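Next up: a single chain in structure tokens, the form predicted alone.
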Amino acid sequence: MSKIFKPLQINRLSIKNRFVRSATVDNLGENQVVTDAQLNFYRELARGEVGLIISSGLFPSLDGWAAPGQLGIHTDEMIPSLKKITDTVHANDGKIVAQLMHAGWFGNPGLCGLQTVGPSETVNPANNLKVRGLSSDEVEEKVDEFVKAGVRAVEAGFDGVQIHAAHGWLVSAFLSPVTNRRNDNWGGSASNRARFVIKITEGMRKAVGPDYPILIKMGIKEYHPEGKSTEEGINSAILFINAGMDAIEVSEGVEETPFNHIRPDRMDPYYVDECKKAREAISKPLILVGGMRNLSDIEKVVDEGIADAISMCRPFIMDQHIVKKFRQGSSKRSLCTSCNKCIPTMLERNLHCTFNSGLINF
């Protein structure tokens, strides 16, 4: 029998199978308050037997706010609203981790009223936004903001936290030679570029205790001609584990083509090579995202030890009960065609699958 339906331990957290809901900005909140649409979505994911749900990205500071319907975890006032999510998931036998995501150069000055920031002064080629480089003191402040967000996640009832360090968002930008051109303690060498995550992890570990799960979503490799190599990504991941990280979701970092991580029409796992190399060096749990559509592919990834779990995003937008259908044998593949037509619905604050007729609606 495949390992895919067997439990997995991540620090103190036990999940019932190897399926993880990978985060996206759902844009369904209203004035930084959880809505019924969000609660319905999380409820159905839990009822659909997803082993671990990773929340939509929560910004740890106001300048990290990317979309109008995004929720924050930047003040204590957010805790009661976020607790509605964790209570809903737990009431339906689910587990949920809070993703901490600072927008960085994808920030929205018109929304938050603050300038877009990053490790170095630059211009985001995806939107032509000017990015102000953070001072060394401001970087320290950002570390503290992430640590405090982790403490709020505990208070809101989340079963763990995940630091979003992929796809060019702020933490990812610190890790990349493309976007981090600093020559102080926060840049220059590969180890200095990793320092931002290391300090966040060490600070959070001290604040939340030794057994609270801390995960990271990171680009092991960057699909950019000037980006970091797979080897550098793996070396950084080892530093994060030594600092207290419990699990790594393998994705990609800064991208030459914006949103290359949500590849249209890819129906097969596409980060397998870098995950295999990471597996040779890392014993902590690895979660592989990208192109997970067919149950046979998913089982192969886990049964062959390439990763300990797999994560999906777009298939769960289409059908929150796909894991249950896999387990029951009523389905062998997700009907998601990776067409990315759900992305405009997210921007319109009405996230749904455009082909989702007769399936789960939220």
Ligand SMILES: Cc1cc2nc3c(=O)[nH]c(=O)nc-3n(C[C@H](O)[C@H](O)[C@H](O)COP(=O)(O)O)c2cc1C
Second form
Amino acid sequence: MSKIFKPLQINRLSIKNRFVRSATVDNLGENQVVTDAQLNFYRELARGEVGLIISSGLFPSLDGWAAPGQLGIHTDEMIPSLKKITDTVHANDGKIVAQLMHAGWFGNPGLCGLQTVGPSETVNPANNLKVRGLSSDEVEEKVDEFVKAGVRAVEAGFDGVQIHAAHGWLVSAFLSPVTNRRNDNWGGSASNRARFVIKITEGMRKAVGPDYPILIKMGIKEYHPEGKSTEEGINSAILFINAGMDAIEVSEGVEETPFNHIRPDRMDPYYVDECKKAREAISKPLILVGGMRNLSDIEKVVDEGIADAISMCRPFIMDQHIVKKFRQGSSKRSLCTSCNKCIPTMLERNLHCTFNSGLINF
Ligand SMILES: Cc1cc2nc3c(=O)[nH]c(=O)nc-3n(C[C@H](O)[C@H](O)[C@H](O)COP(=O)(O)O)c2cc1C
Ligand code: SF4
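Could I see the form predicted in complex with the ligand next, after the form predicted alone?
Below is the whole assembly, all chains and molecules, this chain first.
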């Protein structure tokens, strides 16, 4: 009997099965206010029996804002709007965690009027924007902004918080030797590069209490020739757990090819090797993302103990009820082909699956 429909505990949070909706920015907000389209999307995910929903990436400070329509968690004014999301999910028997996502070098000065920032001065190869290196006082401020955003997540009714430390965005840029070339306490050695996450975790743990779930999505491995090693990724994850982290979603770190983590045409789990290595060293819950499409793959990952849960993004853009269909036995695989044609729709603020837009309207 497979474990995929058995509950999982993450600190005080109990989730009803091993399916997680991985964070998915939808850009469907209007002037920093949640829209009906967003509430409908979250309601259908909850009705579709997803065990845990990770929210869209929410920016914890204005300079971390990436795209029009993206919601923030940077001021107390955001709380009522975010509360509508958590109320909708809870009313439909779901659980939801807030993802804190600072854009770093993917920041959008045209939107927020602030220069793009990172651990070190550089030029983002994806858009040629100049990135300003943060001073050490400003790094402390960023830590504080993450902690305050975590407190707002509690006030908005989220069941936990997830720090986005993957894919080259600000937090992962601190972890990587490719993007962090500082020579103060925040850079250089692996433990110095890990300090940013450790300070955020410790500060947040103190602010939200011992039993509130704090998760991280991180790149155990970097798909970049000068990136950190898998061993370093695992050692850093252990440091984060010692600092108070409750669960790790395994993704990739700084990428040589931007958006390599949303792999086109891959319909098989693509971070299994690094997750297996992480499993040997980490007993806290691991969640594995990337390429989960077939029920047989999902069962293998969970039942062989490679990870405790799996997460998916694109399959839920296509069909928010896929988990319910798996449980009822009416589906054995997601029909998502990883074609990535939904990405332009997200950028145009009309997120949908171009292959199957009529399945569930939100
Ligand atoms: C439209 C879209 C939006 C995404 N937004 C986020 C985000 O806000 N935060 C994040 O950590 N990852 C984001 N991702 C990456 C996914 O969470 C996931 O890691 C990746 O798509 C691989 O999983 P999949 O094969 O199930 O799609 C996004 C991906 C897509 C396609
Ligand atoms: S457009 Fe549809 S089929 Fe293509 S990746 Fe997006 S959700 Fe999957």
